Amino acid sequence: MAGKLTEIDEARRLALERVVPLAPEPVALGEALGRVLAEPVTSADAVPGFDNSAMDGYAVRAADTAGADGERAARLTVVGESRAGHPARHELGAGEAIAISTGAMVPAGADAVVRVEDTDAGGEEVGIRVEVEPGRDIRRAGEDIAPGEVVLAAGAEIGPAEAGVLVSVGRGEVACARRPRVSVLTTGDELQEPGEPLRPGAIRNSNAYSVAGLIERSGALLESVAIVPDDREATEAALTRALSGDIAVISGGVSVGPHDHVRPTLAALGAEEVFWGVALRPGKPTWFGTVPWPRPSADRPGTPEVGPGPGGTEVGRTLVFGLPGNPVSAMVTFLLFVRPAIRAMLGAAANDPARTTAFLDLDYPKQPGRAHLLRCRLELREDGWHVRPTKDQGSHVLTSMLGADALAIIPTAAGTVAAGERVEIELLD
């Protein structure tokens, strides 16, 4: 491939440049799981909302257990009950006791919790049996989120934590970004849908698949996965339907070959060509661009986000990624530079890859040149972090992606990487 090649972090760089993050939207709480929040959650109440018990038991004063132990119970009347949902009906006075559930409201009076387990557990009389002092197993109003609080900052995924807190501070609504809109195009006449037989030369249309799972784990709406055949008209119809989202994703037909129409398609179409090449193994022939459309209007429903054009004039953007047709190749350059893309889109936090350094347990040979990602399982033992390769790490091998816990970087400019050396990884959800 002519021309100087670019590498890793700065071809990921060039991709997060030109996100605009999409704009918000209402979310219920119960279609919220996954989502990214697209403003600060703040909590108007203490969390909890009043003193309760953390055990089941006897809500006390604790000067009437001064002296208790399992010899000489302190014997106090029992006067009513607290339970969850059902707090007591008056004060508790001295001498007195007031059986209490887990989470049920502390009575006024009370400033201390004795366990069941440490009484009688009597009927109109208990015997406490230990001494407590004032706050014993109470669980104070405000102790886990103070009125006033933010409890979730923008861009934060939510998860199953996150939801529970969101409904502790009483949000059944949120605002999530809206999830981008990806197209998928695979390429070439040689792809057969599962199911059929195969005809002489051809493959299954596995990309399709495996792209298309990446981008719904990445938090974005899959709206459409489309074969096109080695033709150029065929190329220029299902490109210009695919540019209508927030990023279409071409798999094949980026290279040089007398049958690859995705680039100069692109070019008729009035994409710019960010960069076409990079410096890595798998995924040398990735392309990136972008192509502007004009503002969204009411006949034009459902396209991108408005964002600054050239000469300040107000265009939107679609971010067109050609990856690689070798399986391998196009989910590994997917990881590194589409799912970055979404979840920027979405206003996520932490966009950064993360990356730690681990032990390669196998000499890899290797030429100056291209960075190499290896797949590799990933193994905690003593002396830290330890990576070993799959398996065959061939372009086409997609069984080397089972399995694969991280990816190993060998540097563009490293050679043969001996056993034992460290690395740096890039780990994969």
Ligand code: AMP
Contents of the next structure:
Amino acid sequence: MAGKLTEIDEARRLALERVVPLAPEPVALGEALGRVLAEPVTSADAVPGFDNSAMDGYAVRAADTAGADGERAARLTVVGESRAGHPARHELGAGEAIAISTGAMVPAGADAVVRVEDTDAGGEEVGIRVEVEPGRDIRRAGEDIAPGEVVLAAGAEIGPAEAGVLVSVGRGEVACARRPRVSVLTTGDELQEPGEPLRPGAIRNSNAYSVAGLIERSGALLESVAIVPDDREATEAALTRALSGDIAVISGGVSVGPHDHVRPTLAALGAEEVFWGVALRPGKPTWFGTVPWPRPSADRPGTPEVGPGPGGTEVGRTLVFGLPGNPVSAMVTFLLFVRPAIRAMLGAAANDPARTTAFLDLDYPKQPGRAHLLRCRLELREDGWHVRPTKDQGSHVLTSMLGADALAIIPTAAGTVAAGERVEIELLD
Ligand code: AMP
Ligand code: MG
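Can I have the other form now, the form predicted together with the named molecule, not the form predicted on its own?
Next comes the full complex, this chain leading.
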């Protein structure tokens, strides 16, 4: 970190450049929520598949309603019924009506539907009190989706609407990129699990939960979360295990202290350092590098010889993110660098975090030299969106993440920002 600090956008680009998209796998639709499509999806059939009624009422020939109104009802003979799932057996003739339910198939011979409110609701004979034109209250086959239409592109994230559309075109299974396997190592002699009484000088391992939560929310598979003491041998053993996945996220231990063992251990394990030190607050001592597959494993039993893809056949590398241990820094740097890498591995089309601008509501004192990321609450006012820091912006103040809707980005070169100036913001989930 003695050298030049890398700018945020450059750091993100360097990480994304090293992403290898993951192989697709079949996913049952019941399991597909949140997954990313690895194939474009085309509908073989029309949706809806047949002309059907938009209303409860009577299927008729529009011509038979000519001149009908409240005074002079057209009288038609009811010759059958078309219910949802039970089409009528008759073809409709002149002077006839077929009772019809919403969504039921329009019988052959009919060209319009009269809603029940415009009739006397008769059973054997029905009085029609309006004149309707051909096509009235009929939903045509293919109005939603035409046969052969591409309904979803590769890279679409499957949300509730996507899941519904996939089912409506007849899919029960889709191809999705496999989810990246991510391991988390939280380093530090001071760390304790929740629930245990704290030893003097110890702290609770909040990163194990906040970072793990971010991993799962990003669409990755959380493979393991471990505590690693500040000890070279333990660090090497834990890293060796973590490097068998697609991504290893390490919290803490990447600074320049005498007990920070992560960098030298990674170097010994063959990692290529891509950047160390980002022009960022919070999050300066962020480290990023890669370890290629297959890895030399002769002196490290238990390390797989090949990548973690299906059958171990994928050609790629493990991405290693060393995030600063401070709880806010760990979350912010995860959002800036790890989440986009996960989304890119998944082939997600909407990879970039949503950026826009907003008015900053407070003066923010700052020296040029590093970009500052402020945890902010968003508020819509008459003149547009406003942001206001949630609270004290120290990198150890994890409660500043509570209720944060956005990160305001004050660029590296900027000095103090006055209240009312426009700033760039990155939206949080
Ligand atoms: P480090 O990056 O290891 O120098 O840690 C920086 C600061 O973050 C120290 O105050 C640590 O106690 C704190 N810290 C490190 N790891 C964690 C963790 N897993 N959860 C919460 N705080 C942590
Ligand atoms: Mg530490």
